[in-house]
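Coming up is one lone chain in structure tokens, specifically the form predicted alone.
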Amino acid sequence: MESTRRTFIKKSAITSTGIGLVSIIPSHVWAAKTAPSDKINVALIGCHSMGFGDLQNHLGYSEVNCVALCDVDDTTLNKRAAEVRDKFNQTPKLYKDFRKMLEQKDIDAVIIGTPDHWHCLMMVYCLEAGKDVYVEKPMGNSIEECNIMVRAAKKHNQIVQVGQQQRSGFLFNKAMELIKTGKIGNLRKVNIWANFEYGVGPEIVPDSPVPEGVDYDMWLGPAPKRPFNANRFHGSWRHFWDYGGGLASDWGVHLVDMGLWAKDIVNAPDKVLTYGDNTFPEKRARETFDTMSICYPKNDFVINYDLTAGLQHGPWDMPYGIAFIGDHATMVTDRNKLTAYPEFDNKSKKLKAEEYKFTEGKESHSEHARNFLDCIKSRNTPVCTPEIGRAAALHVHIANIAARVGEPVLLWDDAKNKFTNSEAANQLITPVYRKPWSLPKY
């Protein structure tokens, strides 16, 4: 199982569309100037906190230009903008509203780093104005959302990136191949797991004036109307149905991501079981869940999801992980490292599979960034399309609507778009959004 890293970056800097790998070689490598036909004018819409990363991360590649930054909170528009003009020396226009920013035409792609409530309208809004889109995750917020967007991202033929951005890192794609060689034997059970304190939510507070200027009805958009609440705005909304699906999703979406991968799956759970409840000793402003134990059965393997927020430690002494355990080596891993761990055969006397170990992995959102940057430019599909990101959320949402409307097992019939054994659980597939907000057809 000998392999390194840098093996792997001169490989995919190579041979990257052939192997299904992506470069991870920065632009800047090859050249230090990037000539005004090459570049790329992105606009970012949410920039409080995982937006603005992903655009730093594209900002890092010299053919990219801001041209424009969408936020509600003025603060964190003028902050931003701020820090855009100061490392990267380029001055984006402003705009509170998303769809006046459209009517810009230079914008060639637009970065969705909103709550996960706003993710389906503002890439459908998007996609119609003709804009290639990397949409944050879970892709959407509820089953029907993530139909349309991948119905939608069809239609109008745009590049559309999910930020599942495992995907385009070294770490996880030397995962796969030890999987899909068979390096591990017959894949038999993932086990993943997740313990943050972050997903107990923060402590209550009571409502409370909306801050200057911030424009709120917009933040809520097709949202429910509510008083402001600073735990459902600025980092702490995943916690609330309204806007997220709390650590299930936020953490799910990627771990159980490379479950599917493993075996290449891109279709919704037809069955799921799932416990979830809130065990946390302490009441905190949230209606999601902080302990949920998940259980996807597939044809020839099973994915098993554990979670426990409050905690900050688990399995293999990990507070994130998944455990591929195959006939040959359980293969562990976060993202940070890689650790495959043979099984013995008594009767030769001898490992069954190689040792493996990597400790230098690191996050791979550049990465991911790269891949969608290549891919405007060559219109080749990218390693994380609106199916993938749909699959892995419907596992996600699925487990959810499980635990809240009390249904240890969901059976889900893909093709017909609903659950063939619970009528309460049909009725959470698709949100009802609020006026004048509505709907995307497609």
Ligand SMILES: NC(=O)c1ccc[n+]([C@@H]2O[C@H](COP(=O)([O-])OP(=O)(O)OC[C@H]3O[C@@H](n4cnc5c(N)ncnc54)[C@H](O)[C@@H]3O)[C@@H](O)[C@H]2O)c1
The other form holds:
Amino acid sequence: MESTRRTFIKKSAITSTGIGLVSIIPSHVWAAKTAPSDKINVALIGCHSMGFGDLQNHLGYSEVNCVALCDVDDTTLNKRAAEVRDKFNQTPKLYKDFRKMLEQKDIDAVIIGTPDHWHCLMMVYCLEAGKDVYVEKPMGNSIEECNIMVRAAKKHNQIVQVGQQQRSGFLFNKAMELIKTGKIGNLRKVNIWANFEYGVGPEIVPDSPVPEGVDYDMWLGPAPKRPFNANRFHGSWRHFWDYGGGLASDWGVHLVDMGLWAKDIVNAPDKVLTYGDNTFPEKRARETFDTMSICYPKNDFVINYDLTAGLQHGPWDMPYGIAFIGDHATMVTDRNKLTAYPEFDNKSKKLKAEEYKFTEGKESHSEHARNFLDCIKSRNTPVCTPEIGRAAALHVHIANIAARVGEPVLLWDDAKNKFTNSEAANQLITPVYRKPWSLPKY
Ligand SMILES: NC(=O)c1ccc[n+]([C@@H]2O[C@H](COP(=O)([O-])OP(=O)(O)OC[C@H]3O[C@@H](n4cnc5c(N)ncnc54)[C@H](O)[C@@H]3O)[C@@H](O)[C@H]2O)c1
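Could you drop in the structure for the form predicted in complex with this ligand? We only have the form predicted alone so far.
First the chain shown before, then all remaining chains and molecules of the complex.
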């Protein structure tokens, strides 16, 4: 049933871009509002923050309908439903259980904007229901969940876009072009940093009753049962291993992904060197590390990732950023700007590379949504595949595992799906799901 709807969208997309058609129909007609048959019906699971941002970015395109919203928190669900009605004049059906939502036949694609511990299960349920999926980053909250997600996406052959939106922005595409066309010489090193105050977590508060209208058991899902605490709920769940990976993974997947993209690496790392500690003076509500220095040695270059939570300043006067160090120039970038600093050649008395400065960068969520929508129609592969999502996630998960087990060097054998030098690390590859949930079998 669902594939029939998608096939129809795909056929109409091909027809409407057919050369003959465009040339005989006046532009005011073919550029007009999207025909109802070309509409893409989108649903959102997890409406509080980023998921709703993603939805709005999708709704910014005229062919998108929002037909369903799902959240375990009534307050969030009702607030977001009102916003969709007021801003976009649409009335999606509302759900607290995503499994019920997936029975709704007219949904083409689902955006997953829940905490990380839900991504794998939800993505698999969506794929099995024949839906295309936009899943937020990090793709999964563990190595094995990422493996399953790659296999499930392959088997179901649906369109999957992972929410590493930097892949869709002009700025990082330009950075990759400059690197890959040799403009900074041979890439020798990628230095990444992320220093954010939020990474130390909020001040400690006691456990409290579950807020009214929240299905807390469904929020926890496969994670262990425990009393409600506001610090482990909306937003700040990311500092606890059961649901997220702290600053290391929150920003790490975005930034390390750029280091991997520079050499088109879509594999797990073989070797990760990690120092993780808590050096922030106050005790906060957090299990994840506030201080980490991570090194990923690659064949012909090295990626370093350094994070200090509780601060908002960093190298090059930027709280986060990436320095791509080539032998002709160092190119420093964040999401807004890119500057290439050439080396000076003492023999020829000339710069070894051209100076380059670009300051007009911006967030690229909207472009990333556009790419997903285009791929839903064309059935082409989106720019951030599950394989790319897995590679970025494994790089940060392995560093977190190293810090958690206190093993400064971890050796990963991807073919055998195990660490070859730490049994303690092997225990953290696969999460234990709380019943009745079970890890999908793929
Ligand atoms: N791409 C980016 O730049 C970016 C930025 C921020 C966050 N994120 C990612 O987006 C995701 C969400 O992060 P956030 O900060 O918006 O979290 P959040 O806590 O603000 O929102 C999560 C929402 O999911 C809901 N939820 C939890 N379990 C659910 C379930 N079983 N069914 C339905 N709803 C459920 C919660 O009630 C909440 O409304 C995370 O994976 C995060 O890493 C990505």
